[in-house]
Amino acid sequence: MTAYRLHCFKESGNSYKVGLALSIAGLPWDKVVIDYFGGETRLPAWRTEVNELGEVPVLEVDGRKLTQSGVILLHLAEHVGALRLSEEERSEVLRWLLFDNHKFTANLATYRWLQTFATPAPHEAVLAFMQQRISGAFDIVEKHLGTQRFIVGDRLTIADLSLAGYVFYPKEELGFDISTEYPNMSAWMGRIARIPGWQAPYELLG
């Protein structure tokens, strides 16, 4: 059986999407967590040896190291049967990775950051700019949710598990109270909760 290895940190939204993937579609999987508060992902050696790009995660797959969270999901659904896509799915599924990485999860992440571990705090202004992001981001997800269960149809795809990577840390660090401000949201965080194998990004990746 394929041995997975996923370089992480608890904090890190997108290897909580790696992790949470692994973990529903029951792989077995090693963490090797990494001090990125105490910079070694910026150490010339582990660049040199895990990922040239400074990031994680980095999942090890078959002698290979994969990097970029959307990339690493494609894999996965492209060689693990539980996760696979249909040809319909597959553009679409594209069409949402590209969205959250562009702006989803990029601007959510970027203002988790800000607010809750960058030193010295950001100035407000660039905090409100986040917000209004955010904000627009959210708003065409939740509509699109009040149209079906999942992000593609009815069934959970890696479209959902790459837009979930932030939305289950807590509302005190995320800045956004989705349960009482995006409903559709919150019931389709209610149904990937409900799927064997998921756990929140702190339990998984702790």
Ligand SMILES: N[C@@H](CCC(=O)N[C@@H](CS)C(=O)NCC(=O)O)C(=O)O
Contents of the next structure:
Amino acid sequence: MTAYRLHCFKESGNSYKVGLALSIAGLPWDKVVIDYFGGETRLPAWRTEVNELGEVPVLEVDGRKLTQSGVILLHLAEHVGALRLSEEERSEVLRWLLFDNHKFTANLATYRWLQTFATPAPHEAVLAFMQQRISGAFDIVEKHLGTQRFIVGDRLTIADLSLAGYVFYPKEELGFDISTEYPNMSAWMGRIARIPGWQAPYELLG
Ligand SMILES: N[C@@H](CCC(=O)N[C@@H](CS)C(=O)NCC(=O)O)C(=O)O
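Form predicted alone already given; the form predicted together with the named molecule follows:
So here's everything in the complex, that chain up top.
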């Protein structure tokens, strides 16, 4: 059986995407919790031995290290039956993975980080700029989910798991109340949360 080891920390929504994929697929996996706040990912040895990009998630698959959540999710979709994609779905999924990494998660994760964990607190103008970028990305996903149940068609794919990396963190951390402001996204989150294997980020990675 394939051995999966996920290098992660519980505040990392990018790691949550991968943990959720493994959990929903029903695969056994081990957690390697890194000391992000203590600077582990900035140590030269960590960058040499684990990930030269200085980031989690890192997924070891039988000892081979994969990095970038989008690459890892695609790897799982190619090797795990429960996450498999048709040829048609694959290009749609890729489109949303790129949108997520460029506009959705990229802005939401940075904003959450700035307003919840950063010291000193960032300048108001920076936060206002980020809020505007997130609203734009949320509006696109909200509209898209007005006509379909999941991001690509009628069933969960890795595109949903990628876009869902941060939305399940507490609203006080996110700075956005999705449940009241984005009804289609909120309903989509409910559908994801009812899938066997789903757990909230701090439960899954804690
Ligand atoms: N595009 C990357 C983003 C990964 C990322 O930003 N990871 C954060 C934690 S959520 C990290 O390790 N950041 C370390 C740093 O930037 O110093 C992915 O999807 O895997």
